[in-house]
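Below, in structure tokens: the form predicted on its own, a single chain.
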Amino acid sequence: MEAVNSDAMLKGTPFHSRTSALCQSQNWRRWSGHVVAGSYELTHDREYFAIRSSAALIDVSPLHKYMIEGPDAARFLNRVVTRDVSGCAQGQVLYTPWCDEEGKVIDDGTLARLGEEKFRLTSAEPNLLWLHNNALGFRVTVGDVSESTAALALQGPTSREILRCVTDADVGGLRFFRSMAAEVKRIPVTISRTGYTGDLGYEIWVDSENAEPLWDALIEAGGPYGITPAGMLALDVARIEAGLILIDVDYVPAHRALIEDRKSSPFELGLGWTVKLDKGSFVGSTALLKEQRNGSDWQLRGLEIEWESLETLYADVGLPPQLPTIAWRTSVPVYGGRHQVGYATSGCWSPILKKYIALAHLHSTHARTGTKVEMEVTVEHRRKRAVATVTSTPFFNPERKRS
């Protein structure tokens, strides 16, 4: 989400009305064609440790929404998407990915089976033209529903009992993605156990003329849980903690890259436990079989930069050392020795680990955890190099998450 551009035609979200009187600093991101709070305060601390020690409720209407319905429904996402629909339960959700035939990633999203014949697929860019390419001799439609259906992530580790008050479905009893059909305070809702910060969360979908009323209600209930409106800066820095990925930030999808090596496969984005070759064939299958065979050049880790060795080139200047007050997203080299490994493609300062910490691509020789290698980092206008360890991900991923 970038910066609000005044003579760009964006709009508000469902949620507008309630966002807009709450947003303090007017700080305003740009989100597929709609505006979105960046920061409710001059400082998005407060929104990011609602997510991690209270509950956080967070507009993410701007998601695209596609509702697929038919005979063949199962069928034709089966053929479109990495992971094995076949096998998904109604009320069941799949996060998956889905990539062109050269086996690169188009885009990534949410994937509930809301019947037997009826999914919703969430994207981050618009995919409906693909969508409906790959649809031809299939009996399904596939239907644009991103304006008349709102979205709220309600995350955080009080997020349960909020929705306790206001819905008599049993939440307790839903399951690490999956939803359910129900009702908060009379409204018609559909609630998932997922979201986008790697905490215990679920988000909430309704239809867009509803959307006010169903605000209202969480913020009310919420209020002595916690409950505190959080914008895109707070999310940033609990999906880099959680490990999670940004399309154009740190992957390009396949259809706009302008050159192969910005392409990536699902299996260099570490997303390889989505991809189900086992199923029959998909889009990209053959190419990812051969990968799968072969090896991946790439992987996506996460870096732990060191605090001792940051510590050093600022002492060297006599400063202490300069953190990120918010979340990077841009391109840093990272150095294996005199060579160049990979690059970073965002990171943060980790309020809750009090870590610094990346999500990169590195060369697999270098990929391995426990690696140490070095980060590029400007140390008074000039380039530096921190020493960094290649970690897994997610950084942060709390019990409360899944159980």
Given for the second form:
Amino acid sequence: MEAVNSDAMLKGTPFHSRTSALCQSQNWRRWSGHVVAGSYELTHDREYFAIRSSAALIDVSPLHKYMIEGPDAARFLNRVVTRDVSGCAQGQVLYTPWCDEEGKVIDDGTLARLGEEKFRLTSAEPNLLWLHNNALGFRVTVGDVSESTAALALQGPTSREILRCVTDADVGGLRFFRSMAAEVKRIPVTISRTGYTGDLGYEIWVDSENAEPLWDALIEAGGPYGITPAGMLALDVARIEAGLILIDVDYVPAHRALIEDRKSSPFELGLGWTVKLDKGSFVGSTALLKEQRNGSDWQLRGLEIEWESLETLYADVGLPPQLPTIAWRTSVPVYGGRHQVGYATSGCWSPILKKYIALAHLHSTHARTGTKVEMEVTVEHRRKRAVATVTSTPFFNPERKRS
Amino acid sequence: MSYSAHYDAIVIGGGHNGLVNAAYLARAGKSVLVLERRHLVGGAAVTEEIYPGFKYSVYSYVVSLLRPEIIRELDLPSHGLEILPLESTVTPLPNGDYLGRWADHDQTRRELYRHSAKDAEAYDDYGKLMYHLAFAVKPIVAMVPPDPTSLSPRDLLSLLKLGKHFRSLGATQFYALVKLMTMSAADFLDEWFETQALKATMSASGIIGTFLGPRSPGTAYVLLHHYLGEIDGSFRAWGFAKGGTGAISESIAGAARRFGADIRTEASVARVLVRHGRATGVALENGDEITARVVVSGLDPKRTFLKLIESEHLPDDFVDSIRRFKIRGSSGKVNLSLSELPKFTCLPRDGPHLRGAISISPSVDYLERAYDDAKYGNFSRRPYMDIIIPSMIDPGMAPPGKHVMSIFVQYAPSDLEGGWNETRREAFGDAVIDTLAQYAPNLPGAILHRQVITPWDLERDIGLTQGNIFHGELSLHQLFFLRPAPSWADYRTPLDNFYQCGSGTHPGGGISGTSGRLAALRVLKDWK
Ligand SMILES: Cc1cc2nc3c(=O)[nH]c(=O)nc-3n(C[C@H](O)[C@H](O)[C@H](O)COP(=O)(O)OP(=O)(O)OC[C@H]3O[C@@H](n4cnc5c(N)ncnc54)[C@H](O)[C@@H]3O)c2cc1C
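Return the form predicted in complex with the partner chain of this protein as a structure block, the form predicted on its own having already been given.
In what comes next, the whole complex appears, and the chain from above leads the way.
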């Protein structure tokens, strides 16, 4: 048989030579046409705990990355995202969604101001066309640097110590959601204090051709600090604990929604805090202003599924509670009394909180913190309902994240 | 800090059970004072930096039984509790080979297969049975023992009648449970496996903290305890607390303080104040007297009833049974600061085995011989050891690139022939290092600091009578409604307003917090 044409294969990231050598489990996951490790070891527990107790090194290169440059860069971005970019200082990073004209979320990502007229925007989906279309009349260029820029997330309590070992830059002075240029073993990088884990952590952006030496430098310096390559399974648990939503899982991007009902506004996704209606008009602002006045029908909230309730359901069939061993990403009905009042979209057993948690879209009538609802659980092939309490997110929010 | 003169409750001893007890009482709105003799709380669950830069989990070193409901109800994660998985157990063998059990099921099976194809399959069946049995006994562990008078306490098997649970067990499981209650760990495992190192390493869990050998009847039951953690939503049977075992105590103390409890260290209680058959407070070593409506003791039964209370206040038969309560110590501990990782001959490269447990238990004979030494009043010349390298799990335990090693050792009898002293303590330490050097020859040269702990030290330093790590042996005649004494297994005592909450009560030793919690619930129920 002929081998598959290499163009037809999923791509490895610029770190593939390193990650594939370590991927004992051969558990690979697809991400934007690339393959990345689902887990490196046969079980992902240790990778998860590295995020929370030492440091995890995560390849996040498949993110889409756009370089937006020009005298109107800030003005242009202020038109397209919901956050206020005019107040974004050099070296600052904003987490922001962006919306269509109806105020429904298209995508979300981080926006880093690298210079007076230079920004880098990350996104989960390709957004080049949409950015181009909106750039009409602005003196900006939008460049897709997804391929030429590789990225590593170094996340966890010892991540700062590790960076200190490899760079002279003032890592200690880098505040939450700030970024700076630096050199790691003479390799030029940008380090931002950002991440998808809700923990102390950094993301390191590097030209793809320097990816491998950067990986090697971090792994070597990180040894004594417990650095552990971690895959998507571990990351998924951490991001749910941090209450961070995931596109295509917790919401459908507006551009891909086949019906209106699938779309969500930032208010409905718990991102109301990112909507700066007083900054002047931007894409979707009219609709968002209206929603803000009238209130939203839905809210994305946390659920804590009560252990005692699970125990009772499982005791009926003679078992202790069976917990998911990895995070789930399916839509699960949530009830208030006899009626369905929402649906959970991701959930997991939180090993650090020792709680079963989920993210759920709830009707605003049932979204208040402390409300008791019921989430569907399948116990031995039968649909049951476990009692759950509506909570605010993040579920886990350590001080070190910001300090 | 200021202390009000009168409290709703005083808890004697800031071990983890005392702290759990105080936290629950404070959570219910009571004013609570914890009095701890040492300069830090935690008792047998402490982390101390004895050699600068190196942190030892001085005594207790792994956790499996800490109750999930306590973690949730006291919100311990918000007070810093993090339990990291310990994924493997490796037993180095004298012939340079090893037996490993890993986090991944298939990997373990392949490894067992290398030693015995039969054992590789039996291991799964065994695991399934233990899982069922653990599920069956779990309600007992989590409940206050019922009034035993309707049962015959002499008939230990009447334990089995408890709960409709047992009726639902199939015949195979029922007989297995009876066997577990009565057999020795070695005999029980002989029915399942043929690989010596596997049987020895598994049976070791049945002898920890007891003055028994793997061939002593009654040791099989403790095998079950290892499966209890697994069915409680903690996923892994064994874990290591980030920051060392002391972090568990600190997190509980943090919760207790948040609920308003006062915790006083360097406050040794000399005596419980008694008036008209009821406890009214305590007198400290320094002469201070503090009154309270309720007094709870977290010390072991002997200390509680024979030292803190004048015997005239207690019924004679009760005092007798406390005197008879078996509390011989048999365990020691060696903590090391290391300049480099040990290189085990069987697995010379750094690898996952250094992040799990390493068990020196090559065969059942080896363990039994170690016990023989102790039976006749000596420490084991070739002891059983359960080893972890905490700095490999939590790098914060030692300076970067350096390591700490925790070695739990058996046997070190409390009543050593001729008595313990400093010289004999170090001789015991030497036996441990010599034995280990046979498996990891670079170890002796890597030692920067060594701390050796014998039952003698346990008694002097943290007040464990005879150095018994569980406040009394976990043998069947001292469990459940017999712990610590018949009729007084419900945390109450013959003295009104005086309760007990330490490991000497049901369900027994280990870092579980259950005694502390159940005792608090009992106190609160009685409060009206
Ligand atoms: C060497 C060793 C290793 C162990 N390993 C493990 C393990 O790995 N895993 C596990 O689960 N269990 C282990 N155990 C057992 C476990 O640590 C104990 O069962 C448990 O910690 C006991 O807790 P406690 O709160 O009941 O009592 P303790 O921890 O004994 O607390 C009693 C407290 O009372 C204080 N006190 C004593 N006298 C007075 C007084 N007169 N006034 C005021 N305070 C006083 C003491 O200082 C102490 O702090 C180990 C124990 C030892 C000793």
